[in-house]
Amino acid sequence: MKDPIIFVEHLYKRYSGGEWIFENASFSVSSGDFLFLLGSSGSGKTTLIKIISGQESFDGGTVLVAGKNLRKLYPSRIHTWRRHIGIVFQDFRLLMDLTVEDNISLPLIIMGFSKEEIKVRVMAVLRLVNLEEKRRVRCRFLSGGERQLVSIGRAIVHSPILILADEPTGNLDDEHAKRVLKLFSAFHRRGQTLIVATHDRRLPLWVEGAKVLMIHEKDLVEIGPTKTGESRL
């Protein structure tokens, strides 16, 4: 059996106005797995994705990531240690002023890496997500499609370990959405560890072999493994 990359246990996390969001939730990722995270709009998943990642604190239980007890890492070191995690956003926060290959870029410039270095990622990572030939273009001129794949690239840039998308699809059409989720697989076939938070059940269906885990209730219920012959990819 695989270690765990992520093992969360009892925990507790509650809006600022009282209202609990997770109980007692316990759950563990295994390195290497593809988890998809199913929940309905406001049921909690960018806040999970968000304690995951050491962007917001919780309440109480355990939380291991990569290693790491979140509850015990000293601010100071958070954002050394998030270098592990690629964070893949619904609304993609790029700088549209910059060209792709700027933005893809961002991370390793500072994270200190050398300028012949970071031309080979950029590279490497440009031909993975098929953006070659728009490297120069600035970001405002892309599609919704077009301005994932660099949010995307800007998230592997940088080989993590961890890979957190959340709602990588919700503005993209079926088409794009495929094609992201392609991607995701080939990452996944790398060896690369993924949760994808999405309110859309259909996701899952087209990844074979993914896991599901479902937010129900205030807690977390594995749903999962998707079965043979599900997939649509």
The other form holds:
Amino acid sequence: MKDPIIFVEHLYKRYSGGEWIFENASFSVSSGDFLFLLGSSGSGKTTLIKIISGQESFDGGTVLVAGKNLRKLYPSRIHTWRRHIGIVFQDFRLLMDLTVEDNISLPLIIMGFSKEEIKVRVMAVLRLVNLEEKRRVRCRFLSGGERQLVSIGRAIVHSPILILADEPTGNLDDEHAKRVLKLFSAFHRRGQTLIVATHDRRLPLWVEGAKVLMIHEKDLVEIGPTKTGESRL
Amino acid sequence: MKIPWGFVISRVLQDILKEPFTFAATVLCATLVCFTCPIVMGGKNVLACLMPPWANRAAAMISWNAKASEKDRKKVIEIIQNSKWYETLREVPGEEVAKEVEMLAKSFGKESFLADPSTMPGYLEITLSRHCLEEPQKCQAFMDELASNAAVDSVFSGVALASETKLWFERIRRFFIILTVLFLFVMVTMVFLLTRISFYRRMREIYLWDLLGASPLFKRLACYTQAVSIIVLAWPLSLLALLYSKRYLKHLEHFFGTNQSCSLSVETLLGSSIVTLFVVASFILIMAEWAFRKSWNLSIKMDWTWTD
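One more: the block was the form predicted on its own; return the form predicted in complex with the partner chain.
Full complex below, order starting with the chain above.
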């Protein structure tokens, strides 16, 4: 069995004065896994993504990501952890006045990569997400599907150890959703670890070999990997 | 860490171009602060010009009793010279008074005003010291005491009028100082509020940078760059305004007809302007940090809506 990249044990989380979102929840994700986090709206998918990405604190338990105990991570050093992950948002979170390549290069600029390396990496990603021709187009002129591809490009450009996607197909039609998942599957085949939070129960069926983690009654229940042949991508 | 200045400056410029009036208003307020501070710092000279010399002086005149002997008059002069109330003293003899009166009479078209000028009593012309304006009641009491002397016919004193005038000029000076302090306070508050508004507008982007792994320094870079650009624009503008206004301070000097120099020298203006630059720059950077923290704390509590 591969080493777990995410190890969550006895997780407790609630927002101030509210009900528990997670009560004694445990799960683990191995390196190279493609995990779907399924749950209805308000079940805690986004909260779990935020906990793993260090945006949200938790009330109890242990969360180890790539060997790092997130509880012991100093707030001033949280950015060093975030540089190891790539996040894809439902609402894309792009800077609309910047071009496609500028948006994709943003994490590299923030991390202090050299201009040459930025150019090489951005071009590689543009080829990967098939947006080479639109690299100089401002994001506000792109369709929703294209914007999500830019968002995915931005999440992978710095070669993260883990990609977190929060409802990445939530704003897309089926055709674009399949395109996004196809891209994720390609990353998965290359050994990338992915966690995709979604309420759409059809999505895991479109990806071969994906694991499913269901948020059920404040706990996390693992459902086995989708079988070969179920993928329709 | 290598700082991507090109990216930071381009983002700041884009933000400024999006809201040029907010930025211009911030620069204008900072310019006014940079302009007013050196004036206040060198203000001792400038504000002194608001008080003409006659408001700082008082005079008195003592006319002798016609029957007073030389000895009695000398005694009175001694009393005055031994007091702290006098600054200069001039004894005007009766003959000189008679000549003055005669000249006055001629100017009114009369040949002679007095039959016998030798009977004209003389007087003492006194310039009172500054103590007289500081303690007008005591000075007046001294004058009253002199008036009761047998050698003295009457005492004409401008103490009450001069002290009242001085008081009014002091009030005007204080009013200007308070007005300047209020003005500075309003301008500084406006710089803070406008800076905070523009920082808050940027927070959504900085929030995204944070999610992408921006360090605490990187998150602040754009805000600090903007704060520095405010100072870089405001200071030279204020310096130009100071040099231009120098000539108007000179007019103030002519207006009151004073001998003292109301205008500040270029060296003084430049020196106080540099001191102001350091004070204002530190203040704006502290305010920038404060505005950043306030905006950031507010921004992480809210869920940004990410639309076009």
